[in-house]
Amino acid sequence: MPNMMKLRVFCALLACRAARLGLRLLGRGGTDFPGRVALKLCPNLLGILAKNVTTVIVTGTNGKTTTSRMIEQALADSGISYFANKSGANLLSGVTAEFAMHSTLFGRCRYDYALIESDEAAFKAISRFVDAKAIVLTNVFRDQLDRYGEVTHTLDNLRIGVENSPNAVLCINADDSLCASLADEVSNEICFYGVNVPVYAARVQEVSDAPYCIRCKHEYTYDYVTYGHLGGYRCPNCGYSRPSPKVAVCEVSRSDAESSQLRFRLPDGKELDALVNLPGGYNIYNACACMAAGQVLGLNPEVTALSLSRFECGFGRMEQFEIAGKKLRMILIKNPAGCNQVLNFLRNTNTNVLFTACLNDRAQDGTDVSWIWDVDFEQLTEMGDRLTAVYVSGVRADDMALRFKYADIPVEKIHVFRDNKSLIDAILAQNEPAYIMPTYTAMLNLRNYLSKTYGFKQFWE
């Protein structure tokens, strides 16, 4: 490297981890804004950093962190030298920032592995920098219309971080129609992973996101239905079907509120149990990309499943919170697919619930909230008496509370409430299990206040 260029990333780094430095002393979390200011000194400093780093990146619709944390903990039990960008860090600029504060001041990474997880618009410019040796990719769902735009738009956005990609294997989800359909565009080497059964005793009723084929424009036929537009798809004009999974779910054997007891089948045919220790059939697909990831990385396949049993909830998500006695749990929403999951989680459960929306309109939610319109809201209704009531907050929280309310949801049960504290007070003063559903910035604006007020880690710890 030109001695020129050594001094601009030796600025870039300290700037880098000043900014950091500056941003933390104010209680800010410091994720993004330092890599900008990195950035802006030397552009290329994430393709200088990460140059012999054996990275794994995760990237897609759903799933993303939580799949991260799962290959994290199975990198950790594996004895491996790593670090990962936890703090939700995932644009060009978080990564980057990331990079550099597990570097050394002269451009040298002190790890051998980043697991690095991508947001599906930025994992395009990402890509450009850094050589993959994996890539992780969980679906592909409609998602924030005002930034994203439509399926078919994400889709093309990972086809072209994948064709940046060349030296990478990529775990798709056989079941994503989208996502599978990217493995006829490229040479990569592939790792199909889904899940052979239903993970659902009574599915919820969704819009599908592609109910059409992607080839032919015919309508799919399906011989079972996970979620959304997963599951076991076949075009019956074309021929076009789901691909055989490498590495599959055979059988869920058990899922609570808790957790999912599971099997899984591996390339050489063996069986291998495993306990997920969070409920959900979408964390079931989580459990299974993790498993696909570590087949590919070379991991012992025991060690991998074991870890699906202690590794740390992201900040979140289904992350729990206990205060005076009182179980919260908190699970982030963006979209129909994954709020419907929630929302057929909780219809699943037989305790009785103290269910929270959380509503806003920020730009890392997505400044259109009409998708709350799209969500089944009215199988809420089904809990009956188990539902002992309906909490909004947020910047929308009238929008959400007028969507209950056409749900059918008694009006005596819906709360509205302006503020974190009196909400927080109110869910403590019940008895229920709470379940808090906020958009992204809700999300953050609560754990900030449960971490102020009780004393839990902040999202970047």
Second form
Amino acid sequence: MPNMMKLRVFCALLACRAARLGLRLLGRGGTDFPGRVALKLCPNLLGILAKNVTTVIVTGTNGKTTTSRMIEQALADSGISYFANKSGANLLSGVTAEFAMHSTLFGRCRYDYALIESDEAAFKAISRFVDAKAIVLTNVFRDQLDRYGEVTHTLDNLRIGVENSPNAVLCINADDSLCASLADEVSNEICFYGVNVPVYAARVQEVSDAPYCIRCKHEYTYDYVTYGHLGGYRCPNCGYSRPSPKVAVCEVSRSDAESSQLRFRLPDGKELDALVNLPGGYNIYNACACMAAGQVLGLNPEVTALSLSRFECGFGRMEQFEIAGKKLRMILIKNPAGCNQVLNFLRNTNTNVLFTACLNDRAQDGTDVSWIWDVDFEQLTEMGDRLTAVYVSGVRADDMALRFKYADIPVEKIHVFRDNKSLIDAILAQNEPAYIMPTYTAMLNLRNYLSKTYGFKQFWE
Amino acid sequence: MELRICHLYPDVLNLYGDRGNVMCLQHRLRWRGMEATVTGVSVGQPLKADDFDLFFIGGGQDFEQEVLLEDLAGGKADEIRAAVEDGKTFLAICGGYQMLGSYYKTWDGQQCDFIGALDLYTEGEQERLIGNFMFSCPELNGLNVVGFENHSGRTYLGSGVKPLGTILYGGGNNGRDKTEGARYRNVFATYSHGCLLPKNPELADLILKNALERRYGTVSLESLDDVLERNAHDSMERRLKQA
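Any chance you could show the form predicted together with its partner chain after that form predicted alone?
What follows is the whole complex; the chain from before opens it.
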């Protein structure tokens, strides 16, 4: 680097750290602002910092964080020196800040590997600076249409990001007709992964986000559906169909309220059992994505399989809290597909359930709350007396309460809470297992309250 | 009494929670002891307008638009035009609203011909109108309708069509003339997602009354317990007024 550039990088890194330290002293976990400061001083900072780092990028609509935490455990268990953007800072500025914090002030990264969860819209910008070794595409669903637009728009963004990454091996979800269609448009090496069997005994009624063939617009037929538009699709008109996955889940022998037991089939034909220590059919997909990434990175599959049984879930992703002997699970919701999967999960449990939804409509949540009407909350009524109550809170609590009324939940079971304290106190006063489903900013807000009140760790720790 | 509700293209025109409107109409009939059947009619299925009292058309993604236009041209467009003239009740939202008009012209000049049941047309612009919005509605005795708009099309009404309301906050039909939505015979059309009807129960009841009276003559609807509905409506109205 020329000296001027070195000085520029040094100043940017110093400013980034100073901004981050300042925010921490104020007791705030800001990860975006320090990155913006650094980018202002050195727009190409990410490119410089990421240059000699082996980078894995995880992107897509749902499952990014959980898949990243699984891969992270596999990296750690394989003895690889890595860092990851764990705090959820997944835009260009946040990712830049994470690289900055893990580099020396002279711009040399202190780790061999970087594991980066990338927002699906920010991926095309991040990929301009990072020459990824592997890219994991989880899926494409409708999500915050005010921000991301239609699914085809998200798909376009992913394609541009991949085109920026000619050296990356792609791990693509074969069961997602949208993601899998990218394979024909790029020349990267591809490792398809998929689930060969249904993942739920009973499923919610879902609208498909992609009923018509992405190539010829004819309606797909399905051999089986796992959830949403995922499964064994085939277009009877043009012949586009689910590619055969190299890494497959070939059997799900058990899936309950705590975990799933499954069997992988690997590219060499070997089969391997694994326990996934998070419940929910969608986490079987995340586990499969992790196994595919492990294959691409050359990790020992048996080590990866073991990692799936012991990884630490991301904040608010089925995260479990124990307060005064009572267990709460917090499950982030952000779009119909993800929310429906949580309902699928709850429906397949067998205990009583106290259900809480916290709906905010800030920019990170999506300013349009219409999507709650696309979620099959009617499933909750089918749980009958097993559903003891429905609590709602958040900026749009009243919209949420109304949604539950129209889902035929008896209005006497619906309770609105205007602040965290009254909500958490009410939950703790009940004996039932509690599931709290907050949108993104509501999750941060609630987590912050739990951290301060009960001493759980903050999201940036 | 009963209403036969037709949900047009439920698997394609299903963005932004618009199906909640059908749920709302159905529930508000049942809560009053009336019957409500909902039938989805999608691509490739014939539409017999005589079989229904009330039609709902939601908004969709651009991707499936060609599929729809081809299907409409295969007979449904004629049925819909005839049903509108015959005084059948319609609720059309966003993309469905635009589709009832004559055409859509994209910002780069391509024209797409639509059903032509209503004297209105839409022109695309690059900047979208997105956000919570509110309009007054003369048929609702001074009550305001709250919802969420998200559209790049700007709709202009012809002389034969009245607006559904007047914009108080937000863009509405085109961001210029303060109109929102369209009224023609028994057609109600609007850009409002949100979902629209659950938190605007008076509008839901107006549409139901309209459809019931076309079939049964004068009808009076008993009032319902709308506390949760009012809360959702009023919290948004307050927020917009404070903004």
